[in-house]
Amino acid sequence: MIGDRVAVVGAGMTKFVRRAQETPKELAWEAAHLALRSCEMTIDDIDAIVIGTAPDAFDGVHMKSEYLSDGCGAWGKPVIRGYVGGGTGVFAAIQGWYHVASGLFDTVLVVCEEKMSSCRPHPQAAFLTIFDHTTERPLKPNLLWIFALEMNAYMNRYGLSKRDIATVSVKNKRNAADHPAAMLGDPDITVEDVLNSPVLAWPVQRLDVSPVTDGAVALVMSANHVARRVTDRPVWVEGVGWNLDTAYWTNRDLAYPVYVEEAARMAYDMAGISEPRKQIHIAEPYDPFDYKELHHLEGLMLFDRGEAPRAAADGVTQRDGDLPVCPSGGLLGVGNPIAAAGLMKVAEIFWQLRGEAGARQVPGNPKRGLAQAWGDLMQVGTVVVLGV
Amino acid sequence: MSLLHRIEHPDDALNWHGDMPTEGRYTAGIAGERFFREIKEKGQFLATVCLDCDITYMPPRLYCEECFSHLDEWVEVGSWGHVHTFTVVHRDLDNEPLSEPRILAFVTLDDADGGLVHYLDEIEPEDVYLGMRVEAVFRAEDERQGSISDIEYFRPV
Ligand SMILES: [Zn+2]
């Protein structure tokens, strides 16, 4: 591992909502302001800014990070925007890490924002052009196609039922009921509710999917010597990893996310983790769809291939289970403002490891957790391991 | 290069057309909502002030860009100022000639830092000069929508 240790010392987030009155800049500012306040720092204490935000078309602003910059505290500072689609939120934390680990900066403010309600008639339309313009677009594809084909491949390889997968949606929406910033928390939701929701593209049904959301999240990251000064409870970045599979989704193994495994291996190596099932105490894998949480848990090597659904059914991934998964409520419950949702997962691990997660707090004083996101053309994995 | 450099017409190669069928629905935001409602209801400008940085933000902002603090000090600012710079626009977005050239000016307001880019009217292009005193002309109250177009244009004082 290069350079000095890097810590997360502060975090903040807006409420995740369906339609924010705030401008995207105002959302970014609110999250950034809260993150700074959480560690009693001011913008003058920050050396550099990392901005994470997904497709420009969502907010309807081309060159969105330039537009967002003043809301992210970027006035008069070195700034970078990273972009790996849905993987952006966790990747932004990775960028924050290497800004500090490189020795260039002592303190970095990482801000992720998305305002999807701007995009009409539906943010789906902004994804139309990710499909190949000659072989796929004439078929009038919908983004859900990829997920439906992937989910069906996953279910069939391991003989899984819809019921096996719906438990994830139920768990996360119930967990989110304890999150003050959540949009879709529901303590009473049942598997039957998921199974009875409208079919969008079989096997994907309405309640298998996370919602269109507006929101922002920010982290303050710092070098070791600053972290020691500003907090007595720094949370250390122990490992980071990211990896890209082929851009052709027709040439990928849709039932197993090998790019997540490669990203996890990179992060585990850096963190010195040889037995992730023993050494990871809490996980926030990316869950824009319920099957993706299971898919990713297997890619992260936290369960054998095809075994995550059984573990979920046995309660292992519940907040009080052996491996709490998405105790925040995840994208399915808290909401999915794309880049902000990924960074929310890193923030959740930060709060959990500090014992600051309130009603969401997992028992047993977890010492190490991971956050993972997925995106680009559905072929990038981004992983951050945090520990205390 | 292959065939492409010999293509004289776009249809000489197989090609497809497509668009990204989205439109944006934007909000004015927390600070912007108050700014535009004031224009709509009273025909005047509001600004926010950062007392620490001595900056009067017009249009108003929710936070100070420089010190990042929340701004809740609101002041009324006059709708007059001077031409900081200007241009005379002869073509529209599709490169079609305008029936009449229009003057576009960056107007610095007397009571604020920064200002607005807007049209200038009631004057001929050859008579405009930098530093010229101008004021905003608001539409009639019943025509105002709460948007930047509630200012019809700026004109010489
Ligand atoms: Zn200020």
The other form holds:
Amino acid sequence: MIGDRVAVVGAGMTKFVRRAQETPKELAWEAAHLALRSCEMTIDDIDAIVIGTAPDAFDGVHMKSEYLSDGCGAWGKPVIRGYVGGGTGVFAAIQGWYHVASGLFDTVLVVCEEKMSSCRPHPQAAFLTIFDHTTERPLKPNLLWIFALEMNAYMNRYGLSKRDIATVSVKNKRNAADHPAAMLGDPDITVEDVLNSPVLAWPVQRLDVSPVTDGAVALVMSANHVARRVTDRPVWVEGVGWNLDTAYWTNRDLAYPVYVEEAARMAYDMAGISEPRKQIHIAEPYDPFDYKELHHLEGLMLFDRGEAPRAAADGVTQRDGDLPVCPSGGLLGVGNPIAAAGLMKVAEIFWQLRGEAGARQVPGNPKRGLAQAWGDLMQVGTVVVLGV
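One more: the block was the form predicted together with the partner chain; return the form predicted alone.
Here you get just the chain by itself.
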């Protein structure tokens, strides 16, 4: 790896629920405070702030990084904001990594926040103008029916049924029952519950989809010499990767996420991983829809194309399986405040590798984990590999 070795040394997370009283600034402050407290640091120990957030329209403000900066503790400090839609949370961690690895800063606080319940009539409305004005917008698309097209393509390519995919929603919602910050944990949910939920845009049904959520997550990232001073259990950033495919969803292979594979290859090369199925011990892929967990696992090359549903059915991806996937409960169970949800994936790997995940801790002693997110016009892949 080029540059200084970079560690995650602290993490904090608010509850993922609809928060009517707290402002976005207060949510950001809560997560930042928890992250700093977890590693016994203060804001005075932080050199710069990375802010991650999805469309400004969600919080109903303009220039959202400026709005959030004081809540994140960024007074008198450099502020960096990146935006790649749903991929923002993992990319924010990547931004924190390269600002430290470059030697520019010794410590960076990464804060991702989203208050989606503020967007009326529904956050879907924030996306209505993102599509091409000539070729796509006349079709009046929304994200649900575009995902329905992708889900159909995936199912048809590999001969999958809704039952094959519904197992993901069941697993993640059951896992989330053990998460103290989860919105939709349900230890008793069944596949039949998912299959009998209302149809939104076939084959997407309500329980196939993550909920509208408010929340924030923060990480403290530091250079090697600082990490060794503040903790005896640093979690190292071993590899990072990102990729941008064409913005035209009409021009992509909807059954396979090439952008995830390319981002994963970049991260694996940096981490020295040649056999990801053997060398990754735990994974938190992005799961705003249940089929996307399977889709992304294949793009991450953790399973062959079309084989992730069989692995899920065989229990491989369960918390006590051979490759635990979303033992946190993921977005389907914990919630999906978009940018914060991506950073939650990184935080969950951090807690798992330190043995601090509580009731959701996977068995054994995992040494390496992966967090992945996806977004923008459904063509961005972002990947972080962490290890101890």
